[in-house]
Structures are given as C-alpha cells and as structure tokens.
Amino acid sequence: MFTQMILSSIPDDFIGGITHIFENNYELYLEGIKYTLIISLLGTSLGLLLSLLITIFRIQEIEKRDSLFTRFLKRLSIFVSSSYVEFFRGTPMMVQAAIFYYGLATLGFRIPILIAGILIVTLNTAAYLTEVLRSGINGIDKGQIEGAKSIGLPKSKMYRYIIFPQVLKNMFPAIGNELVVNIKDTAVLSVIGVSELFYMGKSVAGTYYRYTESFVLVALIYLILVLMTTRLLTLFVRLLNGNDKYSFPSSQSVPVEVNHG
C-alpha cells in the first residue's frame, strides 16, 4: 500500500519525474555528494603523498660502490614498487575494491566501508601519480642533480628541496585531473556499499522504479561537480603561475592513463 502511494505520487512525464525525485530526496543526494567529495579529496591527497614515497623506491639507481646487500635492497625496492604500480594500473578499481574489502573480511579484518573506499582510491591514485612523478623527475636537468651530489647534499634533502618542488608544480594539472577522475570513479565503490552519489541514486531509483530519471539526475550532479572542480583548479593554477592565462585541461586531454575502471 505504501509503495503504491509513492509510485502514484510521482508525475508520469520525464521532467516532472526528475523534479519530484529531487525535491523529495535531495537530502540523500546531498549525503552522496558529501561522501563522494570526502573520498575523492582524501584519496587524491593521500595518494599523492604515497606516490612520493613509492617514486623514491621506483627510481633507485644501482651504483658500483654499493655493497652486495645494498644492491639486493635496491633491486627488491624497484621490483616491489614496479609490481605495485603495474597491478593497480592494470586492474579495474571495482575489482580491487571487492578484493580488498571482502578479502580482508574473510581474514577477520572488518574495516568501516568509508575507510575502505578512501584506501582504495588512495592506492589507485598513488599508482598513477607515481608514473607521472617518475616522468617528471626524468625530465629535470641532470646538472641540478649532479650539483646536489657534488656538494654532498643527502638524497632526502635533494628530493625535498630541489626535485619534488619543481616536479609537483609542473605536474599539478595531472594531479588536478586525477582528482576530477576520482570524483567520477567513486561510483564503482558502490560495489562494496559505500554511500556515495551513485549508490544514493541507485537507492532512490529502486524506490520509485524510475531508473532513467534518477540516473540522469545523478549524471547532472556529477557534471556540476566536475565543472566546478575544474574551474577552481584553473583559478588555483592561475594564482600559482602569477595570474597567467591558463585553462585547466579536461579529464580527456591530459596525456596520463587515468581510466581506473
């Protein structure tokens, strides 16, 4: 009886259906937007920090003066970091989320769903940004690195004061693009029950049996979020570059593999 009342209250036309669904369920959509932004922002930020660490292991150089044990450790770090990047870049994030969440559950480790979602996005982002960082480091003038070594600057300070500041500034468009992609790709986390935007839209669609209207509304909200994020990133880059004219690239124009699946 209650279900029939809900279904009979919604207009039959498409626009009226969308309007009715939003007016009666906007709190659910706002809740979904909140979790989508939390997961994408935290996942991108933590992924960037993790990528800095992975990149250091990824670009280890084996030198003649290294001891046998040091060479072994360097080769091991290169292998582990490379395998990490290849795994997370080569498998869909939806599959990774299912393996990570349900796999840990079978081992007796149950973590909050929201934390699991943030961790999955973090691990994915780190894998993609590691390759961006590695390419950026390879593009730095070798003279700067040789100069730092010649004055006896430790590697930790060389990366902190010379390499990373230059690379991070140059790769900011790729970092921002990763954030935009993460906003959209949080939808795959619905496979483990994360209450992000797509999950909320699916729940509303199941209530009214009006899937087209609900998912069109979800698509419009995603579009607004992406456009707003892109505009804010464009403004930030202009401030960073001294108000030079700059148009932040769309998620399809940055030459970085970011299709998380």
Contents of the next structure:
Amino acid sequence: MFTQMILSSIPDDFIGGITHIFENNYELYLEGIKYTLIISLLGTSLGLLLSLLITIFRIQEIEKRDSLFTRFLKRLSIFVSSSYVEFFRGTPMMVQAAIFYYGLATLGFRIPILIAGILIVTLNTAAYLTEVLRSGINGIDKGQIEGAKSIGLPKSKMYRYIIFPQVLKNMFPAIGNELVVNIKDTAVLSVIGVSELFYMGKSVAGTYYRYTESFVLVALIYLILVLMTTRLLTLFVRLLNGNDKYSFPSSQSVPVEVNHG
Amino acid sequence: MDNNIITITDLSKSFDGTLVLKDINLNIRKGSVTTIIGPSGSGKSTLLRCINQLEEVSSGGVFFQDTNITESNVNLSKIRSKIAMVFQSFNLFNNLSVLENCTIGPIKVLNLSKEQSNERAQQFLEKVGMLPFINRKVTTLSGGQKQRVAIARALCMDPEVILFDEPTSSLDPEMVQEVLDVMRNVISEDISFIVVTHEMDFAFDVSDRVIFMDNGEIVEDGEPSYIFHNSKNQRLNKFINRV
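Switching from the form predicted alone: structure of the form predicted together with the partner chain?
Complete assembly follows, chain above in first position.
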C-alpha cells in the first residue's frame, strides 16, 4: 500500500525522475556525501602519515659496517614493509574491506563500520603512497644526502628536515590524486554497509525501483565532488608555489604531470 | 700521532673489482693546508671521500685523531660533524634558505640555540660575502654564490677539518676566482684543509704541502716549491706541463 504510494508519486520521465528523487531524498545524499568526504579525507591524511612510517622501513640499506644483527633487522623491515605494499596493492579494496570487517567480527571484535571504512582506506592509501614516496626519494639528487651526511646529520634528521620536505612537495600532485581516487573508491565500502554516497544511492534506487535515475544522480554528485577537489588542490598548489604548473588527473592510470617552472 | 689530525694507514679501495686506491699511507698535520693534485681518475676524490666515510674503504684504516672511523662501533655522525666538506656540485639543501643551510647543522647536530646558530651563520656568511642573500632560496643563486654558501655552511660546523672536493670544477670561469678568493680568506690555523683541485696556481700559493696522485697511488708528496719546481718525477712533470 505504502510502497505503491511512493511508486505512483514519481514522474515517469527521466529528468522528472531525477528531480523527484533528489527533492525527496537530498538529506540521504547529504548524509552520504558527509561520510564519503570524512572517510576519504581522513583516510588519505592518515594514510599519508602511515606511508611515511612504512617508507622508513622500506628504504633501509644494508651497509658494510652494519653488524649481523643490524643487517637482520634491516632485511626484516624491508621484507615486512614490501609485503605490506604488495598485499594492499595486489588485492581489491572491496575484498580487503570484507575480509577486514567480517574477519574481525568473526574473531569477536566489533568495530564501528565508519571506523572500519576509514581504516581500510588508510591502509590502502598508505600502500600506494609508500610507492610514491619511495620513487620520490629515489628521484632526489644524491647530493642532498651527501650534503646532509657531510655535516653529520643522523639519518632520522636527514629524512625529517631535508629529504621528506622535498619529496612531499614534489609528490603533492600524486598525494592529491590519491585523495581524488579515494573519494570515488569509498564506493566499494558499501560492501560492508558503510552509508557513504553509493550506499545511499543504492537504497534510494531500491525504494523507487528507478536504478538509472538514482545512480546518474550519484554519478553527478561524485563528479561535482571530484571537480571541486581537483580545483581546490590546484589552487592550493598555486598559492604554495607561485606559478608552477601542476595537473591533477582523476584516475590512477593517468601519469602524474609535474612541471617546475 | 699527537700532531696529526688525520692518519691513513694501508688504505685500499676497489669498485667492482677495480682497484682505485692502492695501499695509501698519509698523515695530515693539524692546522695545515694540503692540496691533492693529479689527473682525472687518479683516485684523489675517492681518497678525500674516504676521509669522512662517504666511501667505505675496502681495507686499511682512517684515523681521526685517535679514532679509527672505519670501525662499525664509531658514531659516524659525530665524526662527520668535525670533518666538514665542500662539494664540486655544492649539495646545498634545496628546501632551505641560505641562512637555514648554515644553521641546520649547528641547531640539529651541535645542539646550539637558534640565536647562537643565527649569529654564527651571519658571521660566516659575511666572511664569504653572502650576507645580503641570507633569506634567498639556494636554488636561485649562481654557482659561485652557492659554493660560497657551502663554504659558510662548512665553517658553521666549527670543524677540525674541511675537505674541498674540486670546489671550482663545475663553475663558470668568471666565478672560479671569487670562490678561490673566499677560500684563501677563510684559511686559518684552527682548521686543517684538504683540497682536491685542478687550480695549480692556487695550490702553489696556499698549500703547506702538495700531494700528487696518479693511478690510485701517491706518487709525490712535498712542499709546493718542490712539487712544482724541483721534483724529478717524470709522471708529475708530465702532468704539470700539460695543465
């Protein structure tokens, strides 16, 4: 009875359908946008911090003067950190989310879905950004490292004050790109029931049996979010760098372009 | 060893099986100016880089005062803070200003206060004529200016030794003189200077001692007048006549 009332109230045409869905459900979509943004912003920021830590483990180099124990520790940290990166880059985030959430539940740990979502995005972002940072460090002129060594800066301080600041500045477009990717990829978290934008779109679609209209609406909202984000990032970089030219692709398959003036 | 700041014993170094330094023995007297000359590929830069362990030795010892710094239990950062280096390619920190390049060592390695470090940096930047550029990003400087900042950065560490690795080799000709003048200006009794260079006039003027290397060996070793005028060594004379 109630269902029939809902179904009969919506216009049959496409544009009318979209307008009706939006007018009657914008609160749900806003809620979805809120979670999508919270998860992708927090996940990207925390992922960046975690990637700095993992990168430190990843870039250990065995030197001639190291003791046997130091060598063992360094090999272990390289092995663990690269396994981490390989695993998270080598499996779909949707599968990771399912394993993580249901796995923990099976073991008796019930964590809030939102926290689970943020954690999964964080772990994933950390894996990708570790690779970004590592290639960034490899791209830093070796003279910077020798300069730091020559004044006796210990490695930790060298990375803290000399290497990471330069790498992070060079890698900013790639980090921004990761944020954009995360805004879209939070959609897969609907598999564990995180009420982000895609999840909301799905439930609205189910209410009206109007899948195309609902998902076109969701796509439009994603597009607006991504366009706004890339423009904000570009503006931010301009403020930081004067006239340097950066571009933010919105897909991972497009190479990142960095032009220093 | 009292009067020697650096002692090198039976040092050999090979890269992928090629011997580039053969059984080097060398003492550097405290407060002296030593220049190392020789053809490209003779091993002079490698020898210099062994002194602060930017290159690991294959065998032999490098002593700073009484400490064998090739041993694994040595605190290398601490030793390096006393052996500053000026590089051919400057190696200034690109993310820092001129002043910060000079203060990061004193603040983060020597644990001086920011005020003390700034004061010291300004003193040495004035000495190398770079005080007006104190807030500039180093990437905006010319080669000669960069090298002068690099010399100030080394001096700010209050080191026992400064190593110069071909400090003028990557400079435009008109900038070579300004850097050499600055180097002459900073030479003092308190610091030992070891300079790898192709500037023969400079080597003759400022050195207490000149070392000629060829093919991974020290071939001649003596006062400048001996090296440049009186040595009968054929390899040395051939080299000097060529440059």
